[in-house]
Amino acid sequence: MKNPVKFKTAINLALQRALKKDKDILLMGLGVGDPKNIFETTTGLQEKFGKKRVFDVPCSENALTGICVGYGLKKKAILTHQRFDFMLLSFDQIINNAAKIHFMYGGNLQSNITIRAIVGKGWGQGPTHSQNFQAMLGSVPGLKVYFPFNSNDIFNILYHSIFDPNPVIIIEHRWLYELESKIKFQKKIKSVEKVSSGNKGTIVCIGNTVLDAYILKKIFSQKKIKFDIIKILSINPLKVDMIAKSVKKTKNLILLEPTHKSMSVSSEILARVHTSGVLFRSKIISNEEMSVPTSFYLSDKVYPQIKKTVKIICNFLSINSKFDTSKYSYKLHDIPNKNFRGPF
């Protein structure tokens, strides 16, 4: 297997083993066989697999997805979404008959079904196609939530889902797709993950908010000033004891939310570890309690920029040292690099 490899080349690649290990199983969604193949995730697989088991969709999210459950009593499906906002429309299948189903049928009865929900931010999204329900979904009983962050991730992650019995909904943020990792084939899920080590405080972050832990720690650095950092890959099942555990030692909590507070898998966190026994203090760092407005100045406003978050951290903590965020901060706050094209 060719190493590293992009985010985006690792969901193709975790398609591609899955679809050629099962022929039973269907790959469908808007835009899988377009030229663009959902920003080039499903690049090749109708040409492989056949227009049979990897198509095109009409515009009908609900219908669809029961048509994949169904089809999930027996075989596997997989349902992508270019936006999470499209699988709004779907909640009626999702919540009322794919989660339920193994319950109500006393076990003998579960929906295989894999659903990629991808997350917008920036470049004129707007308030409709950039939105991330993540803790509504993770509040679902019998259904599972994952956020990957790397190449490594996602592979392994999408591939173990196509496999579960259970339903699966994985959330993908579109700024991710151009990031490079290694990839190695894994025998489970990993539900968490310790990505570094420091006694200043604890970060616990989330999709793509992993990134911003990242650059953190670099800017952090110029004072020697270090961090436990703790990714989250699984919203449901919720996993919090390396968290608690973490924070005995430092004492100091911050939670880098990639969307709202209100309600959300952070403010989530911090009611289980608290009710652990551990006493500490914390910070909830989000997005504003608001829609995402198209506005190229107004969107600015929304997302926590690095200088922001960093003065956060430093006035919570009473950390009086300047640090340089200037490598940091972009002129154009709404891109993450020079490879994000259009349309979505």
Second form
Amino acid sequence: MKNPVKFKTAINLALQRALKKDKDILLMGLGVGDPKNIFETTTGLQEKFGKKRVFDVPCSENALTGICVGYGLKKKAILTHQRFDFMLLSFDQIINNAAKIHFMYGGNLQSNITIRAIVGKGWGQGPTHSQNFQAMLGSVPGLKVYFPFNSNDIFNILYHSIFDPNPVIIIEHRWLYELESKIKFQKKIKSVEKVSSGNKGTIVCIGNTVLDAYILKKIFSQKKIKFDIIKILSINPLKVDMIAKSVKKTKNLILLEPTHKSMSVSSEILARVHTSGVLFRSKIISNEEMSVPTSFYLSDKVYPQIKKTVKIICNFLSINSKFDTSKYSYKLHDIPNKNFRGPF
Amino acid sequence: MKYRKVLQNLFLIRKTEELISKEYHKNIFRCPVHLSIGQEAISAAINFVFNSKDLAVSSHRAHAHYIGKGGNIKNMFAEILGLKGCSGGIGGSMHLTDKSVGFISSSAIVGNSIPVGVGLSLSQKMENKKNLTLIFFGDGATEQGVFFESVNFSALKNLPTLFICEDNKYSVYSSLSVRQPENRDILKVVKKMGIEAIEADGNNIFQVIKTYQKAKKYIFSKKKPFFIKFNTYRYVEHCGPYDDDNLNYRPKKEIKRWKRKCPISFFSNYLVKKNIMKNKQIVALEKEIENYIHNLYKNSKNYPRPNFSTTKKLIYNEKSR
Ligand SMILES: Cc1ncc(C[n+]2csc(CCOP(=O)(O)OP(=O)(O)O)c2C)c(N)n1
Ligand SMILES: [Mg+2]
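Could the form predicted in complex with its partner chain be shown next, to go alongside the form predicted alone?
Let us now look at the entire complex, which starts with that chain.
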């Protein structure tokens, strides 16, 4: 097998590995088995494992989630949504059933269900195709919520989630699908990972903002400024020990939030690190407090653009903000790169 | 029947959608578009039966319903261009509105606007006037629980709701065969829930108009909701401007059969055969509408870009009551 692999290929490989291991696993979702196969993540699986196990479904998100919960009481189910926004229809089943089934029945029941939810961005996805309520999910007891960044993250998180007896939601960002990295089977999922070291500050990033953190690393290396960069993989449960330890050293905490600031994962991290007794300064960099408008002339102001982010960080650290960001700023903010033609 | 006006309406929709399709490759419409090419008759007939006090809501595929209801086309172009159009550039192609003609809203979430339409008809019932609400949705939307819940409520409260399902046989690339049991008959289902339901050829505008008239008469005489299923077919890809028949998710024969049933050629042929209009006149009208649409489009490009800070002020309605 060729390694490194793309994020979307890593999904496919994890699904294959799981479907092969347990013949009772079902994989379903709108578009599974269609010519585009959920942005090529389920390609070939129906051919390999049959239509009884890998299949397309009616437009019935809420019922299907409940159906997966029921199937998951006996066996294992994987459900996919091409947008996080479509999963909103099924919050009753997720929260009132899946998340508390083990608890509510005194530990006598468990439902083995894994839900993939893809977050959209760009090309006018607009107010109802670009949402990510990760913090809302993070507040639900009994639910596990992951937001993987690279191919290795998704490969291991997805595979192990399928066999986790708890309900798991995996948030995937559409703009990470074409990125390549090496995958290696791990025995366990990491919930948080330090990906770079430095003393100037601690940068905490999640999912798609990990990409921003790597870009910031490159930009700040122009003046040999280094950060501790900590990648959050598990939003629920959320662990902040590693962050607290780093902040104790750096005294500066910068949080790159993938959504907006209010009631966010970043503000939660901030509060928890604060109550751990460490003294530090902090800055959250996030979307504007609003739904994302469709217009190209508005959306650039909702998402933090890299040039502005650098400025904010320099201000925060009281350092000169002369950095060359040109390589990382596209004129067209609504596409991941100039060769990308969709689908979004 | 105002034949010329009917043909004009058909062309208005077709030419608008074709223009978007032709211009899309220039990357100036920077948002998803779901075109109604092939499904025009259902929308072109609206204004021959209903008036601007009758309300309408629609789905992600809403351009045709918006235009058919008399919505301002320039405002719609501007909206899709990301300018300050009918929804301030915030909603885009999938969230259109023109209150002045009763086109209330369209939604990008499948099934999402169906109960909203029922709520509008509830408000109409409270007003005790002779108006109704048209709810446009696809075959896929009838798989959502909210569809059945809405039908149930409308039947329970005897609301002036007209449910209009455009059955184009597909939800994205998925055929009915992977989504519904073979003999599921939505007409029988809603009938058993207490709503009168009929099926009609959505590509034959005579049938569409007749069906609307029948529905309207029923809704006001019986004071009950009505359900129509129009059989139709989409000619271009689900989302986007191009033909995607190379993907082979629809049988070639089926595509061919439906393209032969083009709602516009059907109506044009009828006019020629019955000597109502000459082919030359039809071609001239088509050209005239094409130019008209092109001009609207050109003018829509002069709309201002939406301003961020005023846009942000719209999150809450700060107007005092
Ligand atoms: C709740 C929800 N699920 C899935 C989608 C993705 N989606 C957008 S349009 C569409 C197809 C719906 O088919 P249908 O109702 O028949 O309408 P058509 O596109 O054929 O006009 C789907 C599945 C969505 N927008 N909302
Ligand atoms: Mg359809």
